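Take a look at this one chain, the form predicted on its own, written out in structure tokens.
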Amino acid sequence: MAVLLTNISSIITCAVGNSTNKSGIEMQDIGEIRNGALLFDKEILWVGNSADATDYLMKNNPAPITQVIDCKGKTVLPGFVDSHTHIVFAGSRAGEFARRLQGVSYQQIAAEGGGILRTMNAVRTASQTDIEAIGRKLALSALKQGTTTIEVKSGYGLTFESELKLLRAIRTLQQELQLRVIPTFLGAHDFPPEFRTNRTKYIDIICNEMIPAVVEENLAVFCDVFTDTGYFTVPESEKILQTAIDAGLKVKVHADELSSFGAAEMAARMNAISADHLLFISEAGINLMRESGTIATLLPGTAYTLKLPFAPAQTMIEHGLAVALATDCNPGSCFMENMQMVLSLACTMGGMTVEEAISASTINGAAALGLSNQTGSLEIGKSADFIIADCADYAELVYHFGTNQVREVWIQGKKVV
């Protein structure tokens, strides 16, 4: 049984054909069709102009159409792919946010035992059920605002038991929720207090205990590491990532968020699927990432919250990188799950065009998760994951900011919002 959307004022396909992403100037081409039509069941069956829909249906005899929806005055585009979040945690850091507004730095708060370590202490004492409740609430909120695929990281436990607790909570969300949930192991988010003076021991625990257990229980697709000043060094990160690769995990990197640290260069050498943050990326890092095909995932909400310079998105695009956008939703540096707001920040403060931001939040977000052959664009054979926005022009998604313009959300051909 198929559904036909017709008279769509603007349909954005973000089509890539045989490619896996849009890089450089290609990000401007979002494949807009005016007065468009979309035919789908669980997958996209056909997309084109409404005037051609009748001829297609007569000539190709597709599955019986059970519903025809008039989308005049609406924009249809692929569901947002949020490829970097930390939505499983416990506790609150609202007080730290207030202190940062008073001028206290993120690094100073962390040195005082706050930041990641504050959330770590809350996670260690929380039940898995409590952690699931927080993640569920944030994921459902993201869904209502157009996110159809979301990556979720561990990283707030920093012990064998609590990291597995977080990943098992993510697995529960995978099983329960209608949006696609992709799990990432981030045991290398920080060094816990008990190993501050014995970094080698904690790295051994990650490599020899955590990663094997994660793989044995099939709890993650990716392994991530925070490579930056005050966190994991490049050699430490390389050891962890190589262990993960050898165990069958794909790898990501928190890279160059706080300083130009050489993390982007390392991510490229390790063939990471993405390097994320990149506020202080070097030109060498940009060039190496282009050569390796590593996706540059930018998190403008974090720069906004921490009052840091935005990542050099236009420089990356001019150098031919594939740029993705994500929320970085987390309790400390960006407590926001709305991808529509990410588009606004990326354009108005990050220097991206509306078209680049749409490509970055859909097909390139999917590429940053290795899923662009399944979702992220409206092309025949891909999952029918899309949103119907209550605007006739896609630019209004950024122009009319601060509101939820998503009217409906469909995942695998089923209306879920």
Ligand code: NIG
Second form
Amino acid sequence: MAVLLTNISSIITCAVGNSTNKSGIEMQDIGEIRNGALLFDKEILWVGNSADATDYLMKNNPAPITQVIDCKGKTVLPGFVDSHTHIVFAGSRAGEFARRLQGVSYQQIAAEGGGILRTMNAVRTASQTDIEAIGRKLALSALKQGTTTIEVKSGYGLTFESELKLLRAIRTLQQELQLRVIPTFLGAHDFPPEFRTNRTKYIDIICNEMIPAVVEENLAVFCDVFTDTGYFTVPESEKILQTAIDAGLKVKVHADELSSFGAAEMAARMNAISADHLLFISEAGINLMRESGTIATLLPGTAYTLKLPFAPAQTMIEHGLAVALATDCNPGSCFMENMQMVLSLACTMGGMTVEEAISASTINGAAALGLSNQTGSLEIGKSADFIIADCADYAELVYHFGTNQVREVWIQGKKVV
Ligand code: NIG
Ligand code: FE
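Given the form predicted on its own, state the structure of the form predicted in complex with the ligand.
Time for the whole complex; same chain goes first.
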């Protein structure tokens, strides 16, 4: 039972062959085929020129074709992989946002007990069901806009019980939704007020209680730490990440988001799969990340919301890094779940080309989750996760911004939108 898309005006494969990502100048090559065709069941069976499809089908006689869809005037591309979100939380921070527009800084609001701690208070009193409802709504909205894989972090509970509550909410979404949900433990998102004066004690709870429980219940694939001024220091972060690695988790870092803090350097030393944000990354950080193969995940919606300078995407690409793009969707620094908007910001404000942004939001997002052997590109044997967009020229995905151009979303060969 296979489906054939024919006459696709533009199909973007993002093919990487035996590689796991596109780095540096490779990001410019998105593997476009004009007038293409795609044959798939749960997996991709064949991709090529429309004109060669009949020939291929006659010679290879795959599973019977149950549906042929004419995609004239459309662009087909891999589903977006949003590799960094915080969509399970409770409450709203609209009031803080309004204050920031009046000139109060993110750090100042945090110092007054707002910021992450405001959301933490809301999460601690919310039920798991209420948290799931918020996450579900955002995940479904992301799906409609082309996201087929989404990473979701805990990090707004900051106690043993409430961090597990968030991770269990993520697991509910993972079991119930059609998009692929990848869970990350972020107990080291901030110090809760009860341990502000005893940081070591909170780190001990993370290392000796939370991480073992997360692993025992199989609630996360990754462990993340917010390494920045006012949050976790480099030595504190290293201790937590090493404990996570020893327990069998892979690691990610919120690195150099608010200041140049040596966090990208640490992420590289710890062989993190990705370092994220990087607005204030140093030259040394860039070089070390290239050597360790750590993916640079940029979150332009956050720079936009916080009115901070965008991460130096071009410098990173020139230095040969593999750059990924994600939303960072969260109630504080970036309340936005739309990957098409991320492409627009990354190109128009962040200095990336359309091709680089497409590579970054598909195959490199998958690489940032260790999933690029399964999704993120349209290659034989990979999961049939793709978008049909209402444009004949892929540049329109960025050029025509502020509207949803996604007409259909398919995951594992099933039409879900
Ligand atoms: O990725 N940097 C840390 N965490 C989030 C912000 C969290 C919040 O403000 O609620 C981020 O920007
Ligand atoms: Fe984040």
